[in-house]
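Shown here is one chain on its own, the form predicted on its own, set out as structure tokens.
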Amino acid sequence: MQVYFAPLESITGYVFRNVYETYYGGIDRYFTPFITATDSRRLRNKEMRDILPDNNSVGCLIPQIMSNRAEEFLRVADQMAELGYDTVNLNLGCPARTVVSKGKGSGFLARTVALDRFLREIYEKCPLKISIKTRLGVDDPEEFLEIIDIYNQYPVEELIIHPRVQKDYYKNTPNLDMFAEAVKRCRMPLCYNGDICSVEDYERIHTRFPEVSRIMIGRGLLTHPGLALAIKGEPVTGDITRIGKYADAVCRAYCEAYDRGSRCFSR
């Protein structure tokens, strides 16, 4: 079983990433707040901090992009080139209402004509391997079947599923349904994603789907840092006297940045 450490925005920067790795580790790939496409030509000084390679010491790093405009996206997408990557992830996940008021994040899947005209052109003309985390829409699950059929056009890395509507933002449960449907008639390799917060959770997910290699989690792992292993079957030893020097060396991390000049709390 592959694991990915969900991106959480102001949370799971280089400084967090860097220091989980170092005291857990067990993560095949780390996945960078989402960077925001705009008409700039340059990133802003917090995401190109986030994404420059010297500071990232983790194994697997994808960096995340939120747009909806072609043009936007392959720009940034060719930055990443140049920084040495050769994958990105598009953000069609986030449910927040800044981000979907602008038609961006999961709000793009209620404009599925524009979305797979979107889909098109990046896939035509990215340089790079181009991931999606995504959700099943914006209201109704069912909107889902519709978007399948979208991504099922193009060559999509992996495609990785947190199987929730917009509205639920992160509440009630996931369609773990919806998403048997996507097992059944998506195309490329799939994630879920999604209320994994045990190894108890884990075994439920994988036993009603195993043909699914690869989870996401997030908050699960906020929680619990040693879940990963866990999941992987190693034990965690010495566990509170592990999260007391885990939580120190974040503390004294995020210390050391700022006084570098980093400003890494601010924008």
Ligand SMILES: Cc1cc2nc3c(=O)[nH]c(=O)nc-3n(C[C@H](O)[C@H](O)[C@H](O)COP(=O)(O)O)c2cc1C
Given for the second form:
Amino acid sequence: MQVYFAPLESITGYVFRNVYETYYGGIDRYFTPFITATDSRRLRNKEMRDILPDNNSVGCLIPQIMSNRAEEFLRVADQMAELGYDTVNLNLGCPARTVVSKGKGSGFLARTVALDRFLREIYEKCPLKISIKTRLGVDDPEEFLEIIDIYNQYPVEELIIHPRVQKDYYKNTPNLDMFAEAVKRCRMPLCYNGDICSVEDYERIHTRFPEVSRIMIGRGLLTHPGLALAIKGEPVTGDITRIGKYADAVCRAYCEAYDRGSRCFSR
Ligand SMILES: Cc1cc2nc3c(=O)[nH]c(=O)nc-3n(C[C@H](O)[C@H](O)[C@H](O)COP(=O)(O)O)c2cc1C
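After the form predicted on its own, can we look at the form predicted together with the ligand?
In what comes next, the whole complex appears, and the chain from above leads the way.
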């Protein structure tokens, strides 16, 4: 089973990722919190700091881009290629009102014609592999059936599904019946994301979807940092000591970053 650390804006920046990897690890892919593609040529300083290879000591890091305009997405992807990345991830899942009101994140899922046009252009022109992180839709999980047909037309590197709709935010429970429908219909590799907070939660998903070999975990790894290792059959021993050292190291790393003037707290 491959385990990914979900992007959590304001939390899983490079300072956090590096410390987590040192004290726990067991993560096959980390994802940056979303980089907002704008019409400006330059990334914001905090976004640049987060993706600079020199600042990152984790094995595999995928930059995530939030955009609904192909030329802006492509410009950021080119910058990622220059830095040596070979894959980027497109955010089609963010439920925040400020994002959705601009037709981005999960808000883009409501405009299927525009989404299709956007995907056609980025998959034609982007020099990098593109994976997608998605919700099921905006209001109704059934929206996902049309969205799957759109995704299936493109060489999506992998599709990470958080099976809630935008209006759920983080309430209600992930819709496993619609995830099952995606397992049947999707042509690309799938990754399951949502509410895995214990080994038992993981086993429930794995038992129902044995063909899915990738999971992404966010909040569960914050509350139970040894969870990825436990899922992989390496239960963490001496956890009280380890968690104390880890918490100290997180604090120290943020203080050092603050001293360096990087103001990384904002992401
Ligand atoms: C505080 C917070 C920040 C998040 N930031 C991002 C983000 O930048 N990009 C993204 O794709 N998802 C983001 N998410 C969603 C998570 O990546 C993940 O999909 C969600 O938390 C469900 O997974 P979990 O139940 O394992 O936490 C965020 C979620 C939270 C709670």
